[in-house]
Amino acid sequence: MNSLESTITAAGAAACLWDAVVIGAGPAGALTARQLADGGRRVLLLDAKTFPREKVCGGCINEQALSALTNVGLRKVIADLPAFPIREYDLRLRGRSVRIASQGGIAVSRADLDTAVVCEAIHSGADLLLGTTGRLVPRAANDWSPTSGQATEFREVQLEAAGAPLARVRGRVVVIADGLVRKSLQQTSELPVCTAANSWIGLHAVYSADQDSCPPGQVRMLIGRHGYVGTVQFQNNTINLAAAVAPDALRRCGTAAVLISELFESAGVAVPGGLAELSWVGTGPLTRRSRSVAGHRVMVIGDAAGYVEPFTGEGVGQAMTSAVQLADILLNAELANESAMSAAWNTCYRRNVAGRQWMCRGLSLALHRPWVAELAFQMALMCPYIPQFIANRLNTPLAGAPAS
């Protein structure tokens, strides 16, 4: 896929009024800055990246993605791209299998979908800035105006570029998208983010399908006493490989490339070869939860407001739900009524993102216990129907329309 560049530089960027800044342009922001500009907003979307980039994510995009893409005329954007579609999920524990049909989903590279998506949001009118850092400026340096003697109708984010500062740029609501990190957010105590005291840490690569025996079509799940890989085939002959792994069982073997040959060893799969010589990329904890995902006009979505462990592409699919629901909020409201956009927001998240996640959670908290892993695995196996009822679950779309 070709590279993408930037529609716009960040002195342009500073000297207009934007009625969105989006910062970060995976799932959650691009189709946010999508759906806002296709509705005649002025956005500037944003991210520290070039494209196209890969993301530590297991490549598996569920029903719950598809159904948010359809909704809003874009499945057109899936149909173009090079997916499997996924067939079955695969769970190992200690030599023994679990299969389980998928209702839907295709396993895609997030290089190509996030790609995808963010040309169509400058095809709907947004501006795109690449290799640029956002951080949002905290309140109390613009949220007066001497003049009105009101909150200023805007928010202003820092633009930086290898550390350097480039200009300021201003927005009527600033949406934050820009992952687990939340780098846009560090500087100030707005929103903050509690994380769970026991989260595992996140592992992916990438290598070639010829050292794997995971067929097209299938998600494989190696579940071990310290975590767990996913792994998928992609349509150019490579394996995508993500893990969520105790972070003292990475510290024990020295290197991802030990663990997780670990985790092949302990679930009865074959090791493949060259695990050592590999790009390994790594994420923070990733159980995460936000208890306000709206500010003074400024809204958390995707990974940026909070995070359960993932399992089948749940993540993928809330984010872009959820981008379609928040922007339904923001096109719907008066940019001027800054109260009612944040009390729709966090009433649309808790209900329709944190409320969905129980289900998530419970898996988590089991894999994270192994004796209680086992036990669910022994039950899996007697039960089938168990396993399948969870994954039709967790692939169900979530409701579309927004909270009022």
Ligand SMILES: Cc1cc2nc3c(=O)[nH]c(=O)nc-3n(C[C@H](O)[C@H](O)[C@H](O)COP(=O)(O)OP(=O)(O)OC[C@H]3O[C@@H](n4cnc5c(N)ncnc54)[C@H](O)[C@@H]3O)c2cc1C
Second form
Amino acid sequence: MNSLESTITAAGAAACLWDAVVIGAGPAGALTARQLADGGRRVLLLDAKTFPREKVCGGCINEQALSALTNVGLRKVIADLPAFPIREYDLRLRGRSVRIASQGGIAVSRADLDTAVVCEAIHSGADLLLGTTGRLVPRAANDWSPTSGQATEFREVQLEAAGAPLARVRGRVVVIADGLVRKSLQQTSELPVCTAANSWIGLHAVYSADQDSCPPGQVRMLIGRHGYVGTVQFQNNTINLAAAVAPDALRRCGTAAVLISELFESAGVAVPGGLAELSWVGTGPLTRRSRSVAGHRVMVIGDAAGYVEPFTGEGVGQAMTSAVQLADILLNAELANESAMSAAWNTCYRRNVAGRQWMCRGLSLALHRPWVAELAFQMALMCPYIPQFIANRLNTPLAGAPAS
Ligand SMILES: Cc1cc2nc3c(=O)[nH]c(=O)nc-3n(C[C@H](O)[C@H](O)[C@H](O)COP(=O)(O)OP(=O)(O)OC[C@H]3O[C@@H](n4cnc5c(N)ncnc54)[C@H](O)[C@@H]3O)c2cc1C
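Given the form predicted alone, corresponding form predicted in complex with this ligand:
The next block holds the full complex; its first chain is the one shown before.
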């Protein structure tokens, strides 16, 4: 995929009052930007990285994500990408295997998918600023307009590149879609997030399928005492490996390759060759929750709003579904009525995203306790319709979920 160019400079962006400034061009931010621009709003989409960029992810895109794209006329984005349809999940624990048929979904490169959605945002009229970090300017600094005495009708975002300040941009709404780390909120105490004390962390690497027996169309999940590893082929001859592991186990093993080898061995699967030579990328703690996802002219979406470990592979689906819903709220709301927008987004998020994460939380609790995982696996062996039911449920699109 070709690299993307910014469509505007920081100085140019600072000269406008934007309807929305969207921080982060992952699936949550890029699709929100596309929807808002498609609805005629002036949108600035910015990302700290240049695109295409890699992302720690299993690359399994479920039916929830595909249906969100279809509903907004973007299914073609997927059709044009090299991808494998997912046929089955193969769960492994201590040498045993449970196979579950997949009800849909595809395996793709996140670099390709995310770049394609950003292209659609530009195509709909959003401006793009890459290689630029955005930080929300704390409210007290710009809240009151000296002339009217009213709360200001915009928020400011400080733009930075390579740690140096560039300019400030103003948006009537700022959408925070900057993923797990939420760097854009680090200078403000607004919208705090709570990280689960025992949260696992993510690991990611890519290697040649010659080193592994994972066939195209299969998602293989290896469950161990200190984490789990998912592997899937997402392009001809390339395997995407994504894992969630206990940080203390990683410290004990010293390197990601040693810990991942341990997880392969304990699941009874041959360790792929050359793990030590791969370039491993990690994340911070994965499981986090925020009490509120909307503040004064600020809306938080995607992983930045809250996340549960990736065992069920729902992240992109939730990011895309809620992007469409948030854009609907912002397009239908009177931009002057910021408290109505905030209330609508908080309600919508609680109902459609947080309300759906209970199953992922339950699975994640089980996976952190080896004896519960063992019990659940025994049940799955005896009654395969139970994991099949859960997989179907998680793959079901949020049909007609109301925005508010
Ligand atoms: C190990 C692992 C495996 C996973 N596997 C799957 C899977 O198979 N299927 C699935 O659906 N989900 C999976 N997920 C979850 C999925 O990756 C996320 O839920 C999804 O990427 C969330 O999208 P987002 O747009 O919220 O954030 P991101 O995709 O993280 O995008 C955030 C963007 O913001 C940018 N950014 C960050 N800070 C700033 C800043 N201050 N200013 C400007 N830009 C900034 C970043 O560069 C990035 O491009 C997995 C996650 C992990 C950790």
